[in-house]
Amino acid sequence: MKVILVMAMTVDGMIAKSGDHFPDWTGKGDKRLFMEISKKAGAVIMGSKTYDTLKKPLPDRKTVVLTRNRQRISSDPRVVFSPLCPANLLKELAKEGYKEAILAGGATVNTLFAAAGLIDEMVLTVSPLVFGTGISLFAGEVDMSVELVEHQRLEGGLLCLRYRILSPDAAA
């Protein structure tokens, strides 16, 4: 299964400001690409705390909530609260059929899935803002080569990268 980090960011590396945080601070254009990316994939990832920043569930996608509290439930059946490692959830989403999913934070579960070396692909939009503190792209060490594959200016003054994530074999 194909994982794609989609997020938004500062051009000081910031996703936000603090955990509650939310993105409107992103701009239209980077609106319009996440939903594009995210129901192509279907599948969306993400941590309690950047659900709980949502307020309500993302339209015509399956969004999966990692988290340790095994009380969190959702009544809509598009959401599922996953006590599961990343790699294990990325099984049981493929036994459903799904071929990619989005990984769209926040920082401890990027961190996650970058450790396990499951991401494919980064979709990073470099909002023209600087925050100067706040909360990291990842929320530890992490050691990753990328390859630059695309650009394109979006409006707003966004500056959308897209990246490949490379084997370790390969960036040695």
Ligand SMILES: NC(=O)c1ccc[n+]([C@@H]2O[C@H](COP(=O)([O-])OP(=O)(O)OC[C@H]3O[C@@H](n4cnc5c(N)ncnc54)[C@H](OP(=O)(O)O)[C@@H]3O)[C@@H](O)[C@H]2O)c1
Given for the second form:
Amino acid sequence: MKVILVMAMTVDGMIAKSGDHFPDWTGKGDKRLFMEISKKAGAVIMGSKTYDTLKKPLPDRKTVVLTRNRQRISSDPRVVFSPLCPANLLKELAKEGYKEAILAGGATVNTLFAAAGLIDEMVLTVSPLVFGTGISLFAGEVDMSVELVEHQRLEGGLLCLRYRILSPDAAA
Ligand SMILES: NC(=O)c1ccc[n+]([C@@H]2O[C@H](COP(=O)([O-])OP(=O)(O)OC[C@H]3O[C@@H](n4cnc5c(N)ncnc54)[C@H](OP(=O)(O)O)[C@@H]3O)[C@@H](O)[C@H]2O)c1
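Can I get the form predicted together with the named molecule as well, since the one above is the form predicted on its own?
Every chain and every other molecule in the complex is listed next, the one we just looked at coming first.
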């Protein structure tokens, strides 16, 4: 199972100003790219805080929302709330036939996967913005070496960077 972290960030590496910041600043090019990559994979994994910032579930994709709250139950068949750890979740998705999963944030859940050495690629869209403060890509200590494999200018002054993770074993 290949895991691709797909995130929009500012020039100073922020993914949001706060935990409830609606992602309306990331630009059309980023939204189009996210839709394309995530539809190809078919499965999207995100933390409960990220899910709660979305106004509606993502169409045409399975969305797995990581939460420790076992009371959360989805009324939408495309959305599953899961208490599983990253490794077990990926095993379940593989059993269901998925070959790729998109890791869609936020920082807390990104860090769980990085700490478990389970991120294979990162696709980062850099917006021409600076927040100065906020939530960064990861929420704890991570130690990864990466290799830039592709870079592309997108509409609206966005820069898309695709990295391969060379050493997935991050510091715990
Ligand atoms: N720029 C972008 O591309 C982008 C993408 C995604 C998100 N974001 C932003 O990121 C922000 C949210 O990031 P975040 O880091 O605060 O939250 P998050 O990673 O989305 O979700 C964190 C939540 O996941 C749940 N969780 C499940 N398993 C856990 C575990 N083992 N350990 C810890 N928590 C676990 C916890 O909530 P429970 O109480 O439910 O267990 C925790 O509060 C939002 O502002 C969102 O807009 C930006």
